[in-house]
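The chain that follows stands alone, in the form predicted alone, written as structure tokens.
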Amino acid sequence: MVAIYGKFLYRGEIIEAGIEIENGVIKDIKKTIETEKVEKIDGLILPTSIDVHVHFRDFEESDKETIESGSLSALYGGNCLVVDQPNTNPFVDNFDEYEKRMEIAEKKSYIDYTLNLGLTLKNSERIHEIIKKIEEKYRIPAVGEVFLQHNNPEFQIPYDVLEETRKKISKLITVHAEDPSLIQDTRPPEAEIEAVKRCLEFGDFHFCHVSTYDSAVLISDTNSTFEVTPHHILLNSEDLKRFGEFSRVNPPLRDKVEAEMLFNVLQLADILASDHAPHTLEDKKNGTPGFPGVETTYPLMVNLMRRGLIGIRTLTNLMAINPAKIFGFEKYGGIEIGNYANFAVFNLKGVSKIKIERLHTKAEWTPFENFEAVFPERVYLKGELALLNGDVLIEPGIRKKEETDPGEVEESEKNTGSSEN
């Protein structure tokens, strides 16, 4: 048994105590630690983040990102687990592609890795059978993100197909909510709001990257859940000129008032997710939508917490506790007895500016260049020190499978407490 001692968030309060760890799991939390192997930790110990919306590319787009490079970037950002999206090339909408991707992750991922199953017109009639086959071997976090609008007709899901799928399966379904009839070059806010309204009429969903205040309020009055991204609350349309040809993202950046309103109701959101969508510089220059962010999301938010702009309980709910509850990840979430010993240690005085040359994604740019952030000095994964002062101390490859599988995924009730990227 080993133990660490320091200041950490425990059940909504910052306390100074010891955490006993056995076989990667928190065995006890108490003021006095008797074991000889106690490590005193300087800084604030927070639960590691769970990023429920990343695009790690790989397959035929390994020049943009790989599971290995994306998970390394995630580790540097204080993440212990990601949910990858299926709109890869080839698309993950069947058992064979799902298995291929999971086999890559088992060998190459630095952190725990999960993968959503895609819903297409081709597999919608057999989605229940595909889920059953995959879950004999793996656990699917969710079906989605479901595209209500997509340039490829096969991947664009009409409302009636989504409704039928909602009736057929109990699993969480994540939705990219933009109404195709209202999509214009600018992809107006009304397209998102209308799609949210339509979906809420026939079921409960998890809505990806919500970008408008009206959508947030609509969803918050239901049993559905939603995520917001850092770029939709910290950036706005006034940044488009600065970004130039790199400015496209779906949903697009909204005007300054909309972004501020969304930030001001952040407590209504369930999850903060990066929607990490790396592309080559050439792709971005050609107008391909998507922003990278798996490494910068938690550090940006910790800096806002340091400045008093977001509360510590709100932050940990959005980035660790709620993702675990909503997506059914057992033993993940907050610092609790029985949970995995997944910690990110932050020195709140260690503020630095985000620089692309310091990041570990294959994307060669970031929309948050020169933003202040607090990166973790240490990251523990299941009790193992994985990152220390910028040095990675582990090799890629998911640790023992029986320890890393997240719990069964069930559609969750609301926790009160991609875009074509």
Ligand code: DOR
Contents of the next structure:
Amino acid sequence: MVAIYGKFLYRGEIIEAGIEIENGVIKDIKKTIETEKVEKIDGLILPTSIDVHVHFRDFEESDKETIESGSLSALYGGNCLVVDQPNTNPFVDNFDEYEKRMEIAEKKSYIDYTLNLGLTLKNSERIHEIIKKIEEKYRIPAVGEVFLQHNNPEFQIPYDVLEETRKKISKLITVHAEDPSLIQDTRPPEAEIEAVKRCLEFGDFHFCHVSTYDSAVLISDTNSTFEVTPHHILLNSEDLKRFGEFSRVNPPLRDKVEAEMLFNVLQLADILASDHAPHTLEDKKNGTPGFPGVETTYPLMVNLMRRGLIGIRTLTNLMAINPAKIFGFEKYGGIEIGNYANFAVFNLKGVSKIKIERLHTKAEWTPFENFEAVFPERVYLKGELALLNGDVLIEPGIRKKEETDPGEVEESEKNTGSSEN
Ligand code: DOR
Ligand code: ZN
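Here we have the form predicted alone; I need the corresponding form predicted in complex with the ligand.
After this comes the whole thing, all chains and molecules, with the earlier chain placed first.
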């Protein structure tokens, strides 16, 4: 058994105590630690974050990002687990593509990896059967992100199909809410608000990257949940000129008032997620939408905490505890006995400026260039020191401590048929 000792948030209080670790899991938390193998940690020990919205590309778009490069970037950003999105080439709307990605992750991912199943017009009739088949082997975090608007008609899901799907499956469905009838040359706030309203009429969803105050308030009054990205609260349309040809992202950056209003109600949000959407410089110049962010989200937010602009409880709820709860990732979340010993250690005096050349994504541009951030000095994954002062100490490949990794279904669960209908 090993142990670390330091400052961390435990059951709502910041305490200074020891954390005993056994077999990758937090065994005990106590004031005094008897074991000789205790390491005193300077800085603040936070739970690692879970980024529930990343696009790690790979497959035919390995020039933009791979599961290996994306997960390395995620590790440097203090993440222990990601939820990858299915809009890859080829699209993940069937068992074979799902399995292929999971097998790549098994060998190449630096951190724990899960993958959403895509909903298309082609597979919507059989979605419950596909879920069933995949869940005999893996655990799907959600169906989505479902595109209500997409340039490829096969991937654009009309409301009635979404409604039918909602009735048919109990699995979490994550929605990219923008109403196609309100999108022409621009993608106005009303397109998002309208889509959110329509979806809320027929069921509970998880809304990706909500970018308006009105949507946030609407959703927070229901059983549905939602994500906010750092770019929709820290950037706004006044930045577009500076970004020039790189500025496109969906949903788009809103005006300054909207972004501030959204930041102001951040506590209503369930999750902060990056929507890490890396593209080549050439694609960006041609107007392809998307910003990278898996490495910068937590460091940007920890810097805001350092400045007193967000509290430690809100931060850990949005980055670790709620993502685990909403997506059902057992043993992930806050620093708690029985959870994995996944920690990111931050020195709050270690402020640096974000520079694209220091990030580990394949993307060669970040909207947060020169923003202040606090990167983690250490990252522990299941008790193992994985990152120390900028050096990665682990090899890629998913570390299995137990059979309950989120990507794989336990034997008992399979037999009782408790997976998706
Ligand atoms: O800007 C975006 N880029 N928004 C999305 O919803 C998809 C993403 C991508 O995959 O590039
Ligand atoms: Zn999206």
